[in-house]
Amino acid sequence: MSPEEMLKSFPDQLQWEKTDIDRSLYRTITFCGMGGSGIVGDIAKSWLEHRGCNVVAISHRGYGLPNYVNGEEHLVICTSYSGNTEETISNFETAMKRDATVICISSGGKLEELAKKSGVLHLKVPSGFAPRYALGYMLSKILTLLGVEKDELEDAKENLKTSYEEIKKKGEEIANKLNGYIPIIYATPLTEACAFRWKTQINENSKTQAYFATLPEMHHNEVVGLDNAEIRSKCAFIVMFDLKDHERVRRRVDITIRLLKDLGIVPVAIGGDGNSYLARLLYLIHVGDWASYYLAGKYGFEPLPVKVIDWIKEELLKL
């Protein structure tokens, strides 16, 4: 399958199952993953967050567990799209000997057979994608565990599908202002996760570098590097935010946006469109992965190779 047919499959992926959990009996929630599967735990904690839900929930990154993760009444939910990133494993293992309550999301590979193995739950996603082309997949299973009603989740699909031209067309545009310069995506919270989603799928589908930033903390660092011209003129700028921010981070956002033009530079200003938070995230995540595909293609580059991740994990085998 090709990235355009994979790209073209992520309203299709999101699939609702009645699969829901208590969150109650949980004090908190860890998300693990790495790279591509882990972007679903910044999504789904990002939505939990905007739901009002008083379980404290993170996403993790890297090995082992944070040291309050121990016992049944903490939820540990691994995912790995190949079902064999070492991290993950290495999450998956330290929640097990802490007894901490573990459920498993991948398309098979070693977490998979360790599930099994230990009697907890896996849910499997389909097989052949990309880890970061199946992001769908993922965070549905994620979702429809965590409680997300059937009608937000089709409302979110049907959004997608109705402005798919119109998201293609933005990501395209978008690709065109980004080619030759580095990007710079600001955020605000509550498109925190779609900011760094666009920063990697930058990185990995295009093939250079990206940055991103969240207000209200970088009018407290980052912005004080826009005296330097010589850099700013090499870099192409991005606002993004919700409708739903808090209503000072929205005048931040119109500072920032100031600020900007001021010093010669029109940003890309973009929010989500949709009926929830879901949708608008989906939509902006979307617009995201559009653009990274067609800057790619203005750099020559084909999407899906990524050497060297793959030289990286290599030279990990050595040791």
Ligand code: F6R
The other form holds:
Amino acid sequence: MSPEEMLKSFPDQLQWEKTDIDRSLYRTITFCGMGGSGIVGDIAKSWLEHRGCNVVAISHRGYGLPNYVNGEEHLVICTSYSGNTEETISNFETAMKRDATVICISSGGKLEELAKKSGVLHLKVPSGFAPRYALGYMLSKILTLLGVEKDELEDAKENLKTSYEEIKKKGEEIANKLNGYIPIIYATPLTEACAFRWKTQINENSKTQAYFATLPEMHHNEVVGLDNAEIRSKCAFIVMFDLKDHERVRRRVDITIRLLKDLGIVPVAIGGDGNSYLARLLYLIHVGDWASYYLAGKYGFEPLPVKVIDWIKEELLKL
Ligand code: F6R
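What would you give as the form predicted in complex with the ligand, now that the form predicted on its own is on the page?
What follows is the entire complex, opening with the chain shown before.
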């Protein structure tokens, strides 16, 4: 399947299933995963928090687990598209040792084997994709586990489908603006997961550096870096927001745009379009996915290969 076909399949990857768990049984939820599989935890965490869920949720990247994850009242969701990512396997093994409640998501690999051997719930996603292009499959497994309503997921999916041309067009326009510059994405707490996804999609698909910072924290440091005219002239700026951002954050978004304009920079200001927070998140993510795809073309790169990531994984297997 071509990267374009994989991208196009994103809305249809969103499939609701009746697999919800009783969240009241857990004191914490730890989403584990790296890269294209790790981002699903960030999105799920944002979605849970926006719903007002009172369970502590964290997105954990790296080996082991925080010490407080100890006992069955702690839910650990291990997501690895390939099922072979060593950090995620390490999370699984630690969670099992600590008697946490574990759920695994993968298209196969070691994680599936280990889950089955240990009698742990394993949710399988279709194989044949690059992990970052299978976001919809992995995310809908997690959201349905967490109790997303069928209507909410269907509405977000429909929103992507009806806005398909508009999303692609925005992606292409943004790619034109980013071409030749280092993308710097300024986000709000509600759009931070989107900014991270944009950054990583630009890294992996377009093969270029990209960075992000989040309000309000960036008003206490990042903005001072804008004083450097030489460096800022090498950057293209994106400001993203959500209509449900805290009112003081919205005020800060306006101030940030004004600050950039006063420096002669016209940032791309973008919010997601949709009826629900989830619909807007997925809309914004999909604009970034297309932008990174078009940007790859402008730089003459194939979006799919991530040779250096593969090389590092092979090197680690030797040790
Ligand atoms: C490749 C990609 C990577 C992987 C990451 C973890 O498309 O996006 O960021 O997602 O190396 O691998 P998995 O997802 O197989 O656990």
